[in-house]
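Taking the form predicted on its own, here's one chain by itself in structure tokens.
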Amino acid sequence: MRILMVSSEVAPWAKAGGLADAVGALSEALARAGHELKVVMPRYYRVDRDALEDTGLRVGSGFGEADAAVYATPLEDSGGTLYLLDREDLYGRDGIYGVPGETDFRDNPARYAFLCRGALELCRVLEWEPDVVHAHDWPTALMAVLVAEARASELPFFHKTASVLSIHNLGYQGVYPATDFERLGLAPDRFDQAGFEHYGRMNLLKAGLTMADALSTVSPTYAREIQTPDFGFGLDGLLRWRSADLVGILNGVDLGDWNPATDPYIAARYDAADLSGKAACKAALQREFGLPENPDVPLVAMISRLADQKGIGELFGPMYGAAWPICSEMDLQFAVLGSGEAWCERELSILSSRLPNFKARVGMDERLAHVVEAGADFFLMPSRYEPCGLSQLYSLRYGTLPVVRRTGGLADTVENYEQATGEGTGFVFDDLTPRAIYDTVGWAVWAWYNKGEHIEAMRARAMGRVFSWDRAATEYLALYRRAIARARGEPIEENE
């Protein structure tokens, strides 16, 4: 199958969040499986040209704008190719979507419209017609509209090409003033007909959800949640209308990068058959954060973007958050790594200064993330919503038991502890309240001190759960086949 993947970020070349990891890993898995894969993204300022091959090609948007140079690099050893569009006025700046003083660049509609149009133009230049175009989130949602227009035109290319749009986080939709529509290079009547109009503004994701041949999101539970008013961010009606074309496919984990048996960042290697190295990892984490080296006290950790989505108000809110009573009333240690909202960063500093068993590092650090995952006993994720989540998957792989809210991918991946039998791989709660967080952390701590044999069995069970990208790639291929059949007016096989 010929697959064109278009994304605003792809790890390891450019990353703002989990989207980059997912696109990079899925692309490699598809290419490893023998499919003909091309991935297109911008060449941002911090992506070194010297590490790339100058193809000598130039592509434009198709409606009179300046061209972009095209660079290329292999997708590791998988056989796919990554193409990067290099245009200084659009991508030659710090930041992917914005910078601290301007978190959403004003010209983002133009920047990502050029990416989408340039990706299709690149296919024409290469004389390579994809069977399916896979777009990701609002920055490339326009791909679905462009593919539908190309299929309906008299041009010789893309007549049999299908489109798939993946929702990684419905909370970000690419909503801009209606006057920005002219930057997309579409006929004026497409504003309403293709679904861009949204309460008088332009919504890029909404148009993609309207026009794509198939839709996916990153976990089965999240696929159901976004069809409800509580999680739909105003698009739940549209998603219910497209429900027959929407599937939830759980993200995977890079089993090479996240493997406690080979991890170069951690103090000692270990696996499910021999967990003895985890004790050295815990001591290393305690030293790193300035906590007393004590193997007998449970260590709760958290790595998070400090944003409302992650439940930070209920956990760290001054005067009402659960963190203070957890640390002042329970015999445990708490380590946090994260950055985000200024008030929360300040609160982490205050808690670190006042609580001897609470320490935080503001910022994100790849090495330290591995140290935390390997060294902690429990990993806390009190998310308001979580499309998939990666940290709980890393935690399971490292025998660090997740404490999570039952939502999205957290509900799909963490099995709740059964006190009577010792079954489960973590501790799960339903209501996002300070009390629920406090009680569930307390439940985990109680099990640590009173059911040690259960904790050990849960760790081994958690490490035995495999969330691979090869499994996800197989499910995406089935979705691609459904999209292709729909686009070509062919019958869809029942087993697809």
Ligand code: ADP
The other form holds:
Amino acid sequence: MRILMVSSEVAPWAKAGGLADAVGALSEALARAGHELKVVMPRYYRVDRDALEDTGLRVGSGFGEADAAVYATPLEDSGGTLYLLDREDLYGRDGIYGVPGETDFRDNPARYAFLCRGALELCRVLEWEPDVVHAHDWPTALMAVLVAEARASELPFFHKTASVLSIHNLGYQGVYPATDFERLGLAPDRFDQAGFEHYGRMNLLKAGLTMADALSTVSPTYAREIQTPDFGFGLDGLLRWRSADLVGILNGVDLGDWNPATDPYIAARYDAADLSGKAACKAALQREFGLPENPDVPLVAMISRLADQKGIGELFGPMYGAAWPICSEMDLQFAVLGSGEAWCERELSILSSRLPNFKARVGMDERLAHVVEAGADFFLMPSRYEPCGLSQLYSLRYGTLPVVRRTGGLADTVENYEQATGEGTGFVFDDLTPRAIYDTVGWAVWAWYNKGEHIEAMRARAMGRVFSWDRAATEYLALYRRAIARARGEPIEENE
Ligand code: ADP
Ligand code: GLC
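Following the display of the form predicted on its own, present the structure of the form predicted in complex with the ligand.
Whole complex next, starting from this chain.
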């Protein structure tokens, strides 16, 4: 199958969160399975041109804007190709979506509309007609509208192309003033017809969800949750209407990047059969964070975007958050790596200076993320909502037991500890309250001190849980086939 993947983030080239990992790993898995893969993203300022090949090609938006140079690089050794569109005025600045102080660049509609239009233009230039175009989240949701337009047009291209849109996070929808619609290069009547209109403003994700041939999100539980008002961010009605075309496909773990048996960033390598290396990893983590180097105290860690979605208010909120009583009343260590909301970054440094057993590092640091995953005993993720969550999958893989709220992909991937039998792969709670976080961390710490044999068995069990991108790729292929059948007006075969 010919698959065009379009995304604002692709790891390792540009990453703000799990979206980058997911798109990169899924593309490689599909290419390895023998499909023709072309992935398109912007050539952001931070992506070094010298590491790329200049194709000499240029693509435009198709409506009179400046055009972009096209760079390319192989997608690891999978056989696919990553193309990067280079236009100085749109992408030649620091930051993916924004910078501190301007967290959403004012011209993002134009920046991402150009990415989408340029991706289709590139297919024309390469004379490569995709069977399916797979877009991700609001930045590339416009792809679904463009594919539908192209299919209906006179131009002899994309007539058989289908579109799939994946929701990685419904909390970000790309909502802009209606006047920005003209930056997309569409006929004015499309504003209503394609579903952009949202309480008088322009909602890019909503249009994509309206127009795509098939929809997916990144876990089965989240696929159900987003059809309810509590998790729908105002789009639950639309998602219920499209329910028959929406599936939940769980993300996987890229074992090339996240594998304690081969990880180059960690102090000692280990696997499920022999976890002895984990002790050296714990000592290394304690050293790096300036915590007392002590094997006899449980180490709780967190790596996170510091955003409301992640439960940071309940955990770090000044005066009421759970972190202070957890650290001052329990015999444990707490290490945090994160960046995001300014109040929270400030609070982390205050906690670090006042509590001897709490240390935080602010910033994005890929290497340190590996050090933390390998060295910690527990990984805390008290998310308000979590479409899938990759960090807890990495934790399971590293024998670091997740302490999570039962929501979205966390509910689908972490099995709660059974104190009577020792079953489980982590610790799960329901209510997002400081009390519930406190109690559940307390429970994990209690088990660490009193049920060492359970913890050992849970670690080995967690490491044995397989979350494979090859399995996800197979499920996406079935979804692509449905989308293609729908786009071509052919009967849809179930259970392929
Ligand atoms: P989300 O995409 O909502 O942020 P995920 O759990 O799916 O959540 O993915 C988060 C990814 O981003 C993980 O790979 C995690 O290691 C990484 N990450 C988050 N914050 C940081 C940070 N400060 N430094 C390094 N990696 C980070
Ligand atoms: C989003 C979600 C996260 C998910 C990731 C990759 O950023 O917040 O839960 O794992 O996308 O799909």
